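Just one chain is shown here, as structure tokens, and it is the form predicted alone.
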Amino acid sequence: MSRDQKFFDMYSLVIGVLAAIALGIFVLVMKVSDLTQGVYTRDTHEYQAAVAERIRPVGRVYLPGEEHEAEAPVVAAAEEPEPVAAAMSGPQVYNSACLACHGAGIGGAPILGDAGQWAPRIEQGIDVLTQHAIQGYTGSVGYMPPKGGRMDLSDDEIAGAVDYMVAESQ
């Protein structure tokens, strides 16, 4: 008999702790609900107005010699275009998209700075360099993406860029 007791017990327990918990998570609820539903009452005109708004008919029905104003006609706006951008200048586009290669040599990229890393290809004139940053360059030191991976740039953002790099190199 004292088994069954302990079971009975133990099972007591548990439920109580159950329904105490029910009970805390209820009040909780409760309290909440109070709290949050207090920015909308039913007898507030902004309710009823939102309400008669959601469930208004689509439209009506006239019959035969009734009368009604016909609405104004509404006039969209145009659109603006969005405005552009203005245009990198060479020392920001490096920071924005040619640091991260060209400030460490990640690569094979060259070191901002480094003459003796920048002197051969120099050598090979800017016109070259800037058609490499632009259309991309794989060569026997490493690799230069397209645009530096900025797809996004101008053609003339990458060109100040190079120029930049050239001057900040010799």
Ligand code: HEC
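Residue numbers count along the first chain shown, from 1. Rigid core: the largest C-alpha set superposing within 1.5 Å between the two forms. None of the values given here were measured: they were computed from a predicted structure. First, how it differs from the form predicted together with this ligand.
- Here residue 12 counts as shifted, since its C-alpha moves by at least 2 Å between these two forms after the core is aligned.
- The two forms, fitted on the rigid core, differ between these two forms by less than 2 Å at the CA of residue 146.
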Contents of the next structure:
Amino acid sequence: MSRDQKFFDMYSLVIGVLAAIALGIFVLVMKVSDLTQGVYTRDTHEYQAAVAERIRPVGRVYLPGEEHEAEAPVVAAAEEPEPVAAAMSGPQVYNSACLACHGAGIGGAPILGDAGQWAPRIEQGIDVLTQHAIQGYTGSVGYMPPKGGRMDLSDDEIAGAVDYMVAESQ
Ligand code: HEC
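Any chance you could show the form predicted together with this ligand after that form predicted alone?
Whole complex next, starting from this chain.
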């Protein structure tokens, strides 16, 4: 009998604790929903109107005689600014288009900073060097492709790169 009593006491205790926890969770949930309702309420007029506007079909079917209801589809005039590629500076052009050969002397290319290699070339004058860089040039040691193979670069950008290479190699 006393064992039954003990079991019963224990059982009541456990049930009591579980009930208390459940109540605690319930209260917590109520509190949380109280605090967040305002933020996430999706049935307000404004919200519904915004959704309706967003999912509005682009076109509608009209039968003859219903034209008066037709409204021109709203097509936002795309005003994309013309991409104006900013001209690259001399060092930028050098790094992206010339360094591959002129950095290490690939194919006999005069190495940037090597005054000995550049001196006889600089003697020709900057105009000749620029012209050779733009139009391509086959000299005694190898082939310099027009614009280093980067035909997307402007003549001015190439000239800037030549100026930079010459300035760095004196
Ligand atoms: C594919 C390799 C290569 C690339 C890329 C390259 N060059 Fe050259 N360049 C050469 C070679 C090789 C020579 C030497 C040609 C010779 O004198 O025989 C040379 C020579 C030159 C000369 C000297 C021309 C002369 O009259 O002596 C200039 C200036 C020059 N390059 C500028 C440039 C510029 C500016 C770029 C980048 C836009 C560039 N190069 C990219 C290979 C290259």
